[in-house]
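One chain follows as structure tokens, the form predicted alone.
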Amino acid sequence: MELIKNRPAPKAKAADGVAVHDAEPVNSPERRELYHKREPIYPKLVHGKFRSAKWIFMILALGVYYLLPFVRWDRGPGAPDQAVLVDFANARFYFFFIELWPQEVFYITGLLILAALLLFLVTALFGRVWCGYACPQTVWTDLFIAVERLFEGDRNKRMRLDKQPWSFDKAWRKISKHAVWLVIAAATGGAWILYFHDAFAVLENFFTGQAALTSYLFFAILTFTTYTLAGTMREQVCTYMCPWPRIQAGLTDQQSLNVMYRVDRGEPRGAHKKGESWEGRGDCIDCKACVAACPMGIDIREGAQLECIGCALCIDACDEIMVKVNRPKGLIAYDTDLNIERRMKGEKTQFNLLRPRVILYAALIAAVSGLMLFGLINRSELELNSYRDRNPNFVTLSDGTVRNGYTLTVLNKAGEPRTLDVSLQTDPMMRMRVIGATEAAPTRLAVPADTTQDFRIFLSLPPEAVDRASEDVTFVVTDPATGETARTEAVFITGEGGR
């Protein structure tokens, strides 16, 4: 960084055939204040492998978001056939072949932990690639800028248009841009509600005014936030609202790959004319193409900055210039702090991906993934819970028999009804009575398909067996057709000994 601070004053002209931009870093350290009115940023369109990668990822991400609710998945009769559905009304979450009940919310927790660990791992290896390519704020902002560029032109045209007085040409361009932004925002809000209802049904009901009030409410909220965050706030969301830039600094080290200006090669910078020698100077010709391309309004040459989202568009912009001045590409590139230091000392560069923090994140990801996979493979379609009556804890009948009341909750996750047998594992003298059962089938429980069903049960212990304060009880339900069982522990209270 000393090379940057001590660089000589730039020359007046750049190399022949290379345009010099008048771009200034909007978010330079000298301009950062506690409150600073937003200055518009006009990112210039660049061409290159990273810009192409962003286009591809943006199309894939938007395609998945908008089209996924319409993908069908056959789960049998009576079950919803939408592949991804958050069914609040029936307390279910469907993800293709996986159906989660409220009792299995730990899978959602595990998925969130897994996503966080993956983010930690990727950040430790490649810096903020999530922010630069996959973050929804980046994807939608990129889309909105593309629309803006379509109607108002590239950087210089947009800047001139904003400075012009209002005219018919300026009005139709601005109105058209905002109209398309609103359509995109509405489509984004509309797609969101499709994940919570049957997509085709809610789509029809929405336009006929028959959808639920919450559908219109969340449609309005998502439309407003998309239009505001991606259309007008843009880089301010990343700089002021998102906590991730503050966190990610703790996840990287000197060997993490980040978008970097190779100061060891670029300095001292300055304008360069065709035919002049490159001896005694760096490769940076101070054309500011990297600043003009940056959607965050920063100058990557000022070093690592909180505002940098790692989109790598400055790499494409710089590589274009390096080709024009016949210098090697990669003046701005994915590199590490350690490698820059090593080159400045005349040492060879090296990349070390297997570092302790990387191994730790990978091990945790493997452990969480293994646990979730084991849980899914061994997931039961039959669950049982019991709740003992608390008021009163027990009842002593006229003949001295002690009775406890229980509620058994049976979860039948299968797609067909079941008839189950309930049994006890406890003192052989204990008797069980299922309320509502017939004499012909006193221990049979009929549970409809895909349902949680409660049953009332009384347990009784004769007076000659009441010789302790409590007795451990295990309820067992068995499906005679499949042999599948579920059990739950409980306690029988006798009141003996003052309890």
Given for the second form:
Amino acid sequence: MELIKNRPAPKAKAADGVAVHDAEPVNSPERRELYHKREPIYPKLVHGKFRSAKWIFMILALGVYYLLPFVRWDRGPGAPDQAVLVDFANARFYFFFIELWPQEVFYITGLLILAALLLFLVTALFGRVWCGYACPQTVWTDLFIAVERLFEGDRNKRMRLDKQPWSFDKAWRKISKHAVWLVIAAATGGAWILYFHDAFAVLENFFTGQAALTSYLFFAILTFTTYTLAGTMREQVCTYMCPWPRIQAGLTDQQSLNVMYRVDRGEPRGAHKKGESWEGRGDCIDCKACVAACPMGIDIREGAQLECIGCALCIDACDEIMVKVNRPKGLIAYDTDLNIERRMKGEKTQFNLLRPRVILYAALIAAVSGLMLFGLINRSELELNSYRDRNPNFVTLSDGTVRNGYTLTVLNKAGEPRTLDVSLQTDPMMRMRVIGATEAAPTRLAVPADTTQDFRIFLSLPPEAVDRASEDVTFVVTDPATGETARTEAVFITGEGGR
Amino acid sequence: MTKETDKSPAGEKPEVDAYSGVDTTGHEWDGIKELDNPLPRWWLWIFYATIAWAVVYMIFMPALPAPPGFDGHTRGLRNHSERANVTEALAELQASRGPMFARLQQAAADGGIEAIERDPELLNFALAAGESAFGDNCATCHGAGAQGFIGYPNLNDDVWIWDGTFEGIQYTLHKGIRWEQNPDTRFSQMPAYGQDGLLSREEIAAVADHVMTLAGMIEPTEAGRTVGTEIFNQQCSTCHGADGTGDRTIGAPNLVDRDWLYGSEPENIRASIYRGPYGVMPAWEERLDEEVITALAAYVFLLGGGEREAFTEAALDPAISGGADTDGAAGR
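Given the form predicted alone above, produce the structure of the same protein in the form predicted together with its partner chain.
Now the complete complex, all chains and molecules, led by this one.
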């Protein structure tokens, strides 16, 4: 508290034509107490390139989220024609031309690893741009603040309105705001369920009360979370609930580009009269426009801090002021710690983006995406697994023949049914029997389109060949039509010389 | 943080703890004062919500014990009954399986096990239904994998005391073995030669020696060759045959194969002759549906030991046996 108390009271004017904002950073370190009740933040609307970028990104992100389920993708008869679909009922995941089976969820793991690495890379380069622009929490909060501004006006009007006693004007503004928030929240929850079934059918069933209970449940959950997280909790989610701010500190270094107050240029700060000399003082006129604009309620002039999401709205806010007072833009700008130090020492600044960690992250990203791409391109449409009976491990027949039972699981990922031949690579004495196969075609396995089919198979070794505890076996299935093969290794146990 | 509210009944202000700025409750133990930290609001709200939920639950669901004559408990407005739900779910399950079971019955009646095998969908259904019924009813004696135990046959191998055809297995399942309540049960009885005093211990040992000689397990012994052979020919050959190969029609086991239901040690064999084994299997037609027995028979048959005219291991075409494909090219 001391620092804030000891600061001089803000003067009415920071410079001619520039109003001082009555803005105190809500989240400054001195004011941050554990178990402190939330203080509302009233971010002021700014204009500038970063604000425009945020609008554009918001429209893109929300557009993709809300419209993607309606994009169609022709996969032929019998398969869903939704471009992006998580089909839990049939255990398939469709993403445009990619179709994933439950056995292939490692692609999702790969995608998550890739996402994490990309986040590392971007953070090492530009700080928390993900938080400031792409994080759903930020995107929806930004949208909710825009709605708030629409009904209650900008920062000062909102603050005044909140202090007013209840009136009709206040009531309708508040009610309308919450109503629109709820509609957006509902649309958010509503769009979520579209990704799990045919979007058009879900939409129809949803409004006629015929959708699955889980649809309504997830609709309710996401409506509730969107409303509370983006409407009422906002920056608290980032500060208290999200682990990323803590991790991020370990990913940036002195040469990372971050949103920074150029303390070397700004200090000493203070009010400035038009015509007054800028000699012997900094460019910061202490107008607090940057504090008023901050959706996290911080003062960027106190340096890099945990709450800063790197949205750069303070840059826009400050640049507007700098133009007004006729100083160069960029008092608050993307800069590095090292450069600020260098300038203070009078050295030349330099930007060093290609640091070892950046190169490492980029290399890892290239490796993981290369691996995944290789996997996807070489994805087999035929797969084979075998499970040997364990109970009993083996059976000795009356003539001394030893027999093992196997379940052969064939995955036919192709869109058409297949007739496959199964064969063995093992001891030439080994004999095979397929349950359900005909005498005319004793090795034929018929697998319907896009399914997993189990086959019971018995292998037997005549008594004269039983002279070792186990024998390696490789099952091979071949599609005579395409020549495609799949194989799986198994073990044949004879029980000779103990189990 | 300091609370100035007065909570003490006497009207004096509560003492405020100097370090935390929190009111004290006025309780003190050994110089330690209890602070008055209220529960978090969210915690209290959840607590109240659970109470409200409990009241609503009691009204709508069966919850309270009721005096006798009122079914033991209150019914609740929703008239919920878990027992009724289970009954309904079971009936639904039966109904949903009905068509497949009907198809299975039809196929089994028309074409036996071959007809079931020709239809992949039916085959998988029969195997799944059979396996589940086996686990519920048969695994207790025969083991989870039908591997059997001493006195309980292994159903995976090709050794059958009675009949290993599909129809034979069905019959065994229906009527049971030595299940005396069922007049059609498969029945046979070996005398308890020792217990009933028909043979002396020495004579039993001699017969056992002879049997083990027949099975190729030991070299002939003096007692086995003389006394054993004589007793075997008099007492055992009627059922087990002079060469000891048994007789399926009366359930007399083959004594010269490598399979010993009651153990293959000499003392096991002597004990069998002494006691006269009397293995019993219930007649399942009294407990299981016809369709379930069909599925069970198919499952047991397809465990690998089922017998049919052609297409057993021995009759396999060598061209499809392993090893022909060493370079991984097409199978045939």
